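Single chain ahead, written as structure tokens, the form predicted alone.
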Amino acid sequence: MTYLRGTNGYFIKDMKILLLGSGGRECAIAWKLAQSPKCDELFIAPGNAGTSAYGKNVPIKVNEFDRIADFCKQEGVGMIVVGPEDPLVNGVADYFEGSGIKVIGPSKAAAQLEGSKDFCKQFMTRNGIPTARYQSFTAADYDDACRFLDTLKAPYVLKADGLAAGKGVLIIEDLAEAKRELKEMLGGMFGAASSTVVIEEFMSGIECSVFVLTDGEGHYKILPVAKDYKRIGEGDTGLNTGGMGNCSPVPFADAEFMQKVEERIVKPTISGLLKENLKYKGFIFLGLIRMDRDIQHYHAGDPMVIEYNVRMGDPETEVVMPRIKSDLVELLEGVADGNLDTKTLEEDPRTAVTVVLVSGGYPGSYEKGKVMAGLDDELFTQGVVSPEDNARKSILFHAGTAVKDGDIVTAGGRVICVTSYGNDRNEALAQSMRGAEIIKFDGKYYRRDIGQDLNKF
């Protein structure tokens, strides 16, 4: 048993982590949780070619309970910090409550937050938290929700109830169309997920993420916000991705803003939480709008919800992690333990900008097996390094990567992320396309705008 000394005392270097996923965002998290004292070994199930210069790669799948349980047995792993939606809307926490193993992540019940957006609006309903006015339907109730429609002005929002992979919600100008769409989804269009449908009324402002950690005990921490980028063309023009790119802080983001978001948004959804006895141990994503026009009692300004995820984003995090300076692993201790409030969080003030590197084709069919080339190049930090070469150099997040005879090669749509810190925006954008320039790979498409729009702020 290993002994070191940290910014609270001496504590013991035994922790072994599991961390479950394989994108851009168990990608960014490997390199944070990697970079902690406290963490003894780091294995990242399934994991990608890049986080295996942070940790272990073990051939499970997120979804495989039975499977986890027995590599945690048989590598003595205390905590599961838990990156995808999926297997927490499965009940990953409730599997492994009472197993002394510390799970990174909400109940099942409390994952309906994301798992279903009826639940999620009638939440935000219960709690009086901002959010647009909304009606469910079933194919039952079809005569009905064309009335709700006829009441609504255009653009019209239709939202699978259950998760879709990304692609349940349909944004339509045309009355007409919406109830020919309308039809379609509750026929089956998004398999059962759209069984139900969720009817909005549509918020027009600008987007922003906000994240947070909470420990299921009312305590909290909000981390960097970040600005996502979902179109696949620049100008935010084309069809919708998972995201081109992102960057932190946010100019509108600003000090006003954010105690509007954690009076009306933040405490009454924790106390929310609390109150309605859903357990909570993780990360919240508010996906959040700062409205430009105002709407029921709400005004120009004012922050709505969305929609909640109930964990990190992805490409959010790729900046989101990178301006933490705190160690992740005593914050994730502090959510486990429920002391999260004696623990700090510290903002690198910086900003950070990433680029996605994606598949030509995306994000319809594209080919996969491309040979990279270039991510050995100096401008890019290899494997685990210290925050100062961290702060020279451009990193390197893999998302759809996999390692083939030898070679790097692609293996998904979004393939890549190069992350950059810079003083400003256009300083860490700058950063970031000359990464992005240096690698390699046949079909190679990226967005050169990231953060530009943010400009005018």
The other form holds:
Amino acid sequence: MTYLRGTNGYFIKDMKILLLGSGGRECAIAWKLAQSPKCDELFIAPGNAGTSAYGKNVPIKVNEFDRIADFCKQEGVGMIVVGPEDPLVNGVADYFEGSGIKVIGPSKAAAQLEGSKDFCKQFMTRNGIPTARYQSFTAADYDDACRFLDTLKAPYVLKADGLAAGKGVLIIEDLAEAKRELKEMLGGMFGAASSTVVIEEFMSGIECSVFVLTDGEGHYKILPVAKDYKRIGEGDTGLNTGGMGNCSPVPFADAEFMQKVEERIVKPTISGLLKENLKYKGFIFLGLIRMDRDIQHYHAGDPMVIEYNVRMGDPETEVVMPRIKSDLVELLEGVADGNLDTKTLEEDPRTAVTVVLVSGGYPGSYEKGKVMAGLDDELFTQGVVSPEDNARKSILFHAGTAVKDGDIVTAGGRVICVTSYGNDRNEALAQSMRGAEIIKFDGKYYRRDIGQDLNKF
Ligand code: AMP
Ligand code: GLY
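Got the form predicted alone; could you also share the form predicted in complex with adenosine monophosphate?
Okay, now the whole complex, with that chain kicking things off.
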């Protein structure tokens, strides 16, 4: 326990925090947690070559709950912040219930909002939350599923019900092909994840990611909005990836749009969780679409929900964390203690852009172990960037990196994210482009157009 002198006398810096995960998202969360005067010690399990700048990496996997519990006891950890969905869907919050350790993440039952698309659609329907019309089918109802497809217009949206590592959604133009793919899915194309398939109507518009922090007592805060760039190629072409870049804020998510999001989506989501006794203390990720035409009784310009995730997005977090001015530990204590209403959330008014540097071949097969250079350039910082330094400094958030024989090497498809600030998207992007050029590794690839499509708004 450390005693620190604050403006109001002494306070205790006693929170030891364990962050679960190993991606760019966790590196950005670690960066933010480590800035808190309340964070006494930070551990990241298992972390990556970048997270060790902010805390101690611990070689425990995110689903090894018994080992996590032993470690927490041994070190006196008071809070676990869960990065990825997997341990949440596996019940990490329930596992620690009653242990005295605060877990930031929903219960296993609530994590089904991401773990099962069918559960998620039923939740939205019960709570009157705007989303595409849908029906769910198993192999036994193939003929019914085909009849449902006949009632829809192209393109056809087929979704594996369960977790499929972000690959379980097919959008198909041709009806006959949709029926063929449906058969494949129900036959095990995505293993057990597609033994149930959700078929839904297509929503046309532009997407954004809205994050909500909630404390399980009906209080919530809406975090800075981000836009994800999922396709591998510039101009949003080519295969889907985990995300090639992000920017925040999002110009079309203006006050009028966000008011609709709050009234029609956030409030009914929070009250639905309470009503249905789905314990949720953590981050809710709303994958939203701003419709560009009327559908059902909704109008062009309205928000609808594509999906819920029960965690922060990656690489959304790499722009959302840098845009939160307030102390994240303070906010997370509010989440854990059910008094988030007493905490303040202040946003940084600057624009943030992150660009993801990926391994050549990603999202297909790629090689790992490439030695990286340029990471210690003076352009990069591990700290905060003041407005005067917008055009001089960028933050590096490691994603797939590891240390090998004293070198930092690539260890994944998405390797490292370069986040920069600017007074607008162009300034922030230009700075991230400087950083992206300085970093070297064999096969490096990145998009140069993150945020550029938003210039029309
Ligand atoms: P998901 O795995 O649910 O995030 O879906 C992946 C992507 O598929 C989304 O980000 C959307 O771009 C697209 N998508 C999913 N459902 C729909 C829908 N009903 N209408 C249009 N696009 C969709
Ligand atoms: N970037 C999208 C996600 O985290 O699911």
